[in-house]
Every structure is written in structure tokens, then in C-alpha cells.
Amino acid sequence: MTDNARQVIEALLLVAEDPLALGVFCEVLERPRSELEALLHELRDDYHEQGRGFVLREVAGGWRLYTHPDCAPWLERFALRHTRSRLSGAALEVLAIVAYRGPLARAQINELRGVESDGVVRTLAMRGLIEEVREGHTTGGPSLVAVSAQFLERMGLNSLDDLPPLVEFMPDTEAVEEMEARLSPSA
């Protein structure tokens, strides 16, 4: 068995959101069922033996790593300090405003989505992803706010230009019409 064999389980295992069931790593390492489970158990007893912080347990029908529990003190206080809970519809909406159309005032974020936004931009700010800009503006204009490094970071781009175009979002004019005539009232 070769190590390369090792670290694709390894790797599977790491993005698999559910436990992996013995055919899958069949299928993707094209290999006999009684040597993957063979190395399944060799990786699960080498974890083990080692003290590493995972466990590889087998689970509802297939294979999934684990934290190990002795680490359970650990992390209750890792994710007690660093629990960051998800954004909202409202929160995605205004970071899309932003990127793509900022820098921003608040009144044109608000004038865009077509609602009093400004709670919204005070908690992107304080996560960090939106900050407020002096870019083109003079003293006494309003405050712009424009997207952060932080952000830039979180979503793996190195500028706004790597930004998808939003065309590629927009359905074509078919789409929208048949969206119409299904929304119109019949006549």
C-alpha cells in the first residue's frame, strides 16, 4: 500500500461532511475493499497509538475523523472565545452592495436595498469585514464604507477585481419574462 493511498483517505475524510462509507474510498482510489478497510484500521489504530488529537471512527455505515475527546476541555473554551455566528440574508446582502458597488455611503446602501440598513453595516464593521473609507470624499460628506482586507482574506481573493461578474448571476430576459407572467395576476 503506498503512503499516496493514505493521504487521499486522509484528505477524503477532512471534506467529507458525512461519515464515508468503505465503497467510496473503492471508487475513488480504484482499489479492493479488503485492503482499504485493512488501511482504514491501520490509520485508525496509528492515531490512536500516536496521541494525535483525532480519532478515526467508523459510524453509521462508513468511516469519519473526529476530535479526540480528551480534547473536549480545550475546545469548549476555543469555541466559547471564538464562535462566530453566521451572517444573515440581510448581512450577505449588504456585503454584496458593497463589493460590488462600493465605496458606499450608508444612505446609498439603504437607497439600494430599499430598507434602513445601518444596523446591518455597524455589525459587518465590528466582525471586521466592511470598513469605513476617507477614498473621495471630502470633509463634512458622509462616511463611505468599503470592503476590508479581512474580507478580501475570509473569501480568497487578493482584490475586488477577482470578484465574479454578475452577469454570470443575471438570468436571461426568457427567464425573467416567464418569472413575470407567473407572478401577474391572469387577466
Given for the second form:
Amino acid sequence: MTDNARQVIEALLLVAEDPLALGVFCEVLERPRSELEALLHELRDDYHEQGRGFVLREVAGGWRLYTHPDCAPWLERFALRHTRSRLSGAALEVLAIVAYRGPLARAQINELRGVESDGVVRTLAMRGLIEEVREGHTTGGPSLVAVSAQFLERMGLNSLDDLPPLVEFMPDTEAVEEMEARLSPSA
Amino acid sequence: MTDNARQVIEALLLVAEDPLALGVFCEVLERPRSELEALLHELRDDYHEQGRGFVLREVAGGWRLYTHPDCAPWLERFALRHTRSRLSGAALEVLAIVAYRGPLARAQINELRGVESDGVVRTLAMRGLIEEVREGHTTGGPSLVAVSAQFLERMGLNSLDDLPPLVEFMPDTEAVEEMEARLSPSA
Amino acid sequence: MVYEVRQEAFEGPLDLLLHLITKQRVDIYDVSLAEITQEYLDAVAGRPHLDLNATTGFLVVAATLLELKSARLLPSPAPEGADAQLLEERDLLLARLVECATFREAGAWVSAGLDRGGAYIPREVGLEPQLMHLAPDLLGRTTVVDLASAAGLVLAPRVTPRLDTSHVVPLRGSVKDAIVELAGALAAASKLSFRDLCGDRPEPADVVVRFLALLELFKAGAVDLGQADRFGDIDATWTGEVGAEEVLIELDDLVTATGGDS
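If the structure you just shared is the form predicted on its own, then what does the corresponding form predicted together with a further copy of the same chain look like?
Below is the whole assembly, all chains and molecules, this chain first.
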């Protein structure tokens, strides 16, 4: 019966259009989480060891099949769509702010960057990388933005907890001291 | 290098929405038909022997991955309860193109998306959201697709004129800015 | 001292300030506002039209710099209080700059992550036809806005990666063609406005090419130019003294003489 569960897991992964949460497997298969989780890990390792053209990844709170990154050049030849246009520096900054400080209001983004960023926010929302959420699900509350599940998926993150601590990106003490010196009125 | 070809074949099968003709594999991999055909047969037998949840079948002049028939009962349960009640990104894109640019030929959709979309078009037609119309109601004219009355009704639109103007939804194209910068002598 | 203040390169005053400070090229209190202003005006003068966003952005930058500078230059009547206030302002500004630099770095990390993630292509084929009828309503919560957003993205002009060919002069042939075309039109009508000469071609590149062609014709003495008022339309009158052929020969000579790098 374990073999069968494994088979059904693979079939489910084949028809899924989003990362599938562990809970979905549990419900469909009516088996305990621990067992299914073990099977998913086993499958992932299996594909890896057998050098398959697909990989199983746990991202954005679920499991999904992806093509192996080594195959990307051939797939680009097959599907032009995947040559994505790159984001501007401004867009990446806003995306980082929303990932680390979100959910937050547009006005807060503007304030953090010291420049009006509504256009960039709109572009990111249209690309599905960020989305509007409402505080406490009440209507009439302030409209806040947060990163989307699609963003997590694209980044290969399971949740926002997997983001590296922001402190890693801070300029080092030396650079800060230098900035400070240059800003001092007595400089 | 054979291993790699096998890997790329699997990756192609994973992303394909329609059966892939042998010629497609040849084109992408630049390898002889006989070699690739042998690999496809090998893969098919592989999946069968390993008792995978998916099978590789040669149908309609091409190769495609299907779920294993034994898994059907579980997949039905999944389809009833867990398929998301929203369109996939690809389906939404095609529907948007047909709504804003239709009636248009399938080839035009593929061109606009930069990727073969016949499978998605078929799905949307099957669900009654788009339908085939004939230019000038003549027989033998090119087959065009347009959104259906059911689609309008479901979206709460009176006619296609009620769609919001597209210009509001165009991203702030970095491309336009870049072009402008290139024209300006100070760039 | 050379300042590299290009409006399009900076996203607001914080960005500019961060650049000026981290480049270690200038002390912000030494920044010559007059020079920055002049450089900016030069850049603006070369643009086909004035970008309101960039212009107001510049005003914000200039005002920020002016504020910082005046705070430093003005003698403070009550040194202690004023110093404390200045220090406080400085600390606030420093904190914002550090934040700005941090998120820029984080953005670079996000970029690398998106690139890496882009190599993984998800399976998104979905249910097989025989199961499709079991799935809930496909349109679900799809709104008109979702639809329009998807259309906006997929129908927007596609950004394609391309080689930077800006070092190649792309319009020379076109200028020649335009000279022949304009000379023909002017010889026939004897007098035409620039607007007429551009005809129904609203493309900025075409307008530029025609303008350059008109200047060449003027330089060679083939046309006389007149402009009734500032920003008004330009009238071109065919002198009949020089033909298009001669203008072209002269242009070729010029190109050869300057090593083809005009």
C-alpha cells in the first residue's frame, strides 16, 4: 500500500498547478502527515539520484515538480516565454522592501526609498510578484502590499522565514562611519 | 551525453501541454531520430517497471506524460475538492488575449504569447469560455476564436466594450524609458 | 571638479546622496549647485520633450542639497541647540541612507534568487481532460481587473535582450534618404513647413532624421529656413541654387574627411 501512496503522490504532482501543501496529500490519501512527508522526501531524493530531468521542490509552502535547472538552455529553445525580462534596480529594491517589511502601505515604501514608487509597485503587482492584502481582512482598512506565493516560488523559498537576515546586507561599520563623517557639519 | 539527452527529454515532457512529436525532440536536442526514439521507449519502460504514478504514452503522433490509470479515483477526489477555482497563468493570459484582441486565429495567440498555446485554447473552449467563430460566416475561412456569451455573463460584462482600457494596465515599460534615453543626446 | 549627475540614473534624493557620499568623490557641502543645475539644464535641452517627473525629481534633489548646505553655511545664533538639532538631523539622514544601502544590497540578492529560480520551470499542465469536468468553475474569483492585468502584461511591448549598438551611427543612410525626399518635395512645392515635411510620421526618430536632413540642405544653401516665433513651426523655402545631388556629395566628403565618425 505504501507503493500505491507513492504512485498517487506522483500522479497528484503531475496534475497540480500550484505547489501542493502536505495537507492536500493527507486529505486525498487519508494517511498521516509523517508518512506522506517521508514519501515526498524519498521521491525528491530518488529523482535527484536517478538524474531525472525533473526535480521535486518544497517551495511556497508546498511541493511541486520543476524541470532540472541544467535543462534550462534546451527548454528556452523550446519555449521562448521563459526568457524573462529582468527587473530594474528600483523594482528589485521595492521587492526587497516588501519582502522584509511587508505587509506595508505604499506610502511606507515611498518613505523608505525617499521617492515616489507607485509605478514600480504597480508593475510588480502586475507581474504577480507582490499583491494587495488587507489588514485583518476588513474592508475599508488601509491597502497593504506583501510578496505573493509566486514570488516565494520563484525565489525557491518555502516561507518568508527563509529570507537571510537583513543585517547581512547592511553596509559594514567602516562604510557607515565614512558616511557619517561625510554628513557631519564639521567635516 | 546520452544521460543528458534523456534528462532533457524528461524536462520537455514535463512542460509540454500537448503530445510532443518526435521531430520536436530532434530539433531541440539536435540528435538523430532513432536515438531519441530509443530513449523514449526506454523511459516508457522505466516508468512502467518502477511503478511510477505517471506513464509515458505515444498518442496522436506524439509523446506525452499521463497519470497512471490506477490513480484515477484519488485524482477525482483531488479534482473535486482541491483544484483551485482560478485560472492558471497561461489560461488567464490566453483568455485576456482573446477578450482584448479577438476574434483572432490560434496562430496569432501563439505569436503574442511567444509559446504554443493550443492546449490551453482547447481547455478554455471545452469549459465554454471561448468559442470558434468564422470570419464573415463563410465556410472555409480561417477559424478564429472569440470569448463566449457565457464568459461575458460570468464576468458581469454587457459587451466587450465594457472591458477597462488596456493602457491603464500596461507596465511602466523600462523598454520605453530605455529607448527614450538612447534618443536623448546626453545618454 | 567633475560631477556625474545624470537625472535618469538616480531614483530620488536619497539615491543621489548615497551616490555622492559613497563615491567619496565629493563632500556634499562642496557640491556646486550651480554646476549641477547647469548640467541638468544641458541634459534637458537635448531632450525631445520635457519629462515632468524627472524635472520635479530634480527640484527635490536640489532642494535637499540646498537645505543641507544652508544648514552648514548659516551662522547659528545659539550654537549648542543648533548643533544638537543638526546632529539629530544628521543621524536621521544617516539612518535612512544606511537603510537605503541595505535594501539595495537585498535587492541584488533578490535578483540573483529570481535568476536562479527562473531556471526551474514548473509543471503547469493541470488536469487531464477526463477529469476537467470535475474541477470547480474555472473563472472562480477571476475579476475583470485580473483579466486586464494579464492582457496588459502579455500585450505590452516586449523587452528583448539586445546588443548595445549605440556606438554605431544608425541613421546616416536614413538622413541621406530624407535629403533626397525633402529636396524632391521642396523643389515641387517651393515652400513647406517642417510640420508638413514630417507628414504623418509621428515617430521621434523620423522627425530627428528629417530635421538633420533639413539642416544639411540649409548648410548647403539648398533651402532657406525661417521661424516666425519661438517654438513655432519652421518654414523651409527651396532656393533652387543647389540640388539634392550636390548636398549628398558634400555630405559624403564630410563623412570621409572626418573618418566616418560624424
